[in-house]
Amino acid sequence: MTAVLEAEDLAAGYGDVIALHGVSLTVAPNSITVLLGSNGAGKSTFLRTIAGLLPTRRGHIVFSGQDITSCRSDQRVDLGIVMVPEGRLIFPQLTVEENLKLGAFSPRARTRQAEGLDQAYVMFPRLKERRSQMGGTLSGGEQQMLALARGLMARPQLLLLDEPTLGLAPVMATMIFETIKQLKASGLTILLAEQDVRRTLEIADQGYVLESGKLAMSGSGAELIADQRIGSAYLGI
């Protein structure tokens, strides 16, 4: 079965500062992979590269078969691939339902643009009762909601989500890993970066630890969640 994301010995950075060093993974369809490590190890920016909002410096990235290295990042939203940033970067003067749309906007979505209102209003629907409401004025675990549901708009075959669950309540925090299993179970595939080390390997059909922008360790949810090292240096075990 052909993978859905390949990446080969991959290198990025910002500016003359190289936070890649060589990282090669494989993301299977219809997975859950996520990244960890400490902040700075290199999760977030491995994402952005992925998603074509930093340049590759070394290395090539495979999208279900083709060749995306040299791709721009509204190239690779067309194909499928669209990231839910990290700190949800919505737009606080529009209404939840106009930012919606705007995940819409490339011609893949766009003709579909009422369906994924529809789908988006049964999966959250406090976002319904709060359609016509500011973005700004939500709640920050709203505003997550709002943030992944206008990433689905986009109509991904390759979800990538950086820290969805990030400074938010518990209860919050529970429901969006309980959206992100959903979400598998519907076909998606996603590759996840985040902090709760736990909770994200309970979850994941494999894993991939980064250190420094290296690749440190790699296996199945089961295999890392059972590793000493992520225990002592991860779980506090």
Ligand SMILES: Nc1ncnc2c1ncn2[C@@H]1O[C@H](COP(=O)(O)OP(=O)(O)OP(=O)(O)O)[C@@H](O)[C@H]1O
The other form holds:
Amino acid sequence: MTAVLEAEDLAAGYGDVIALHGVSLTVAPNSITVLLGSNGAGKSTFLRTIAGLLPTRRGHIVFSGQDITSCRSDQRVDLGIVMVPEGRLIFPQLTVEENLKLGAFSPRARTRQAEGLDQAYVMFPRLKERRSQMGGTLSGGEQQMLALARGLMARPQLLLLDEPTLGLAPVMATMIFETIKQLKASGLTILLAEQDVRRTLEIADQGYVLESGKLAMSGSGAELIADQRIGSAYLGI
Amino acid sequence: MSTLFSGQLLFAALVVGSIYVLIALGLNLVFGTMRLLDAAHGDIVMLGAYTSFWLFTLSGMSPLLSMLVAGALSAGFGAAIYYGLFRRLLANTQLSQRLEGNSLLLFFGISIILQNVAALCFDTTPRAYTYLDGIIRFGNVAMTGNRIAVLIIAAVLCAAAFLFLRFHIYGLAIKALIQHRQAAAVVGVNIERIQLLSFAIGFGLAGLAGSLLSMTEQITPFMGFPFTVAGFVTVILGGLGNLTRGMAAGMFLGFVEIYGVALTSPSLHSVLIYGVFIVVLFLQSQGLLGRRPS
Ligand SMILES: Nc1ncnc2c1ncn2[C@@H]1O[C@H](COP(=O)(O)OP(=O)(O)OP(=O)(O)O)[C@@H](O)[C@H]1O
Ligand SMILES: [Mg+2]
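What would you give as the form predicted in complex with this ligand, now that the form predicted alone is on the page?
Once more the chain from above appears, this time first in line as the rest of the complex follows.
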């Protein structure tokens, strides 16, 4: 099976700061692949580069066999690479429903906007209750649901999730992890950056550890949980 | 005092206000989506006015028709300026840091060029034509047909703009870009296309407003500047980038101008507008009015 995503020697940064120094990894179809690493390791930078929000300074990005290194972010969304960013980035002065509709902005998703809205409301009944409320007035957990639902409106093939449980109460975090598992079961491929290393590795098929913008370790979820270095660095064992 | 409550003044205020609403909306679109301060906005109004004037004078074309020409030409001009001047500036992250100030200078230059070219081509004689100037009475309010036409057309344009921004996916995308540029990119909005659209709509509305004005006012190459000022006052009054409040503020300014002049004297016309400007800036620095959503 060809990989959904192949990053080859990817470098990116901000101004004079280089945050990613040549990272190569692959994401297998219908898998949950996780990115681990301490604060500032480059996880968000990697995901932003894949989404096309940051220019690639070196290397290649191949999506389902197609080189997309020079594609714009909106073209990548249309191809099915959709990001749910760290900090959610919802539109504060638009209603929940308008936020969701914008999720289906790409031409491929737009034709099925109404159907997507119904599915989003079935998946997150809370959002249906709050459909005409401004995005900025939602609670943190509700905003995370909205960001996730908005991402799904774009009909992704590869979903990039950047710290979806950051700052959430444990119950809400559990619900997000459950949703991620369901999404995989429904056929999606997921690339996930998370702080909650143990729970993330429990659902991971494959994991990569970044350190200072470089790949430090990789392995299956089970291998990484068993690895002593992971235990001491991230799990407090 | 009793004239203050006459329908005559109310009608006059609505006509002036509706023109300001169109001008403010265009200015706000260009500012909101790109942080560009369009100091040439009033000069686009002037170009729209001349378009209708010449088409009427030379070929007898009704301004109700030539306003479409004026709108389309202005929209095309906006698109050309976007492609020629601003697209690359906006895409360059380093240059875009200083864009507000730079854009003010660039547009100021465009404004001077447009005024002088117009003065050269059309000379500086004030021009006017008569169209639909028959008087129509409703009760004790006397209105000229052209003012009624201005009011109706401006109202239709405002309603169309409002519905577009509220319900059309591209309207939503414009608001999305105003509120959160990065998030708009995340959901797959083609930022460049929305910027182009904002330029075209913003300039197109200014051209239409000018065309409407030409039916009722004298036009000169230098008529634009007061509208640029009125536009900025309105946009700041409503909160930079806040489209609906900006439109409401345009109507408010029309009322301030007409009732203010009625209460004082026509010579204070500009003083009133600058007065509102200063009062608004003063109140805003104390955080009372329309802050931009962060
Ligand atoms: N907008 C920016 N401008 C300049 N430097 C940045 C910017 N964003 C991130 N960086 C730098 O790039 C490096 C990688 O940051 P990144 O956000 O990718 O880390 P991360 O692994 O996602 O961390 P966290 O777990 O805290 O989210 C850091 O050193 C950071 O300071
Ligand atoms: Mg991060």
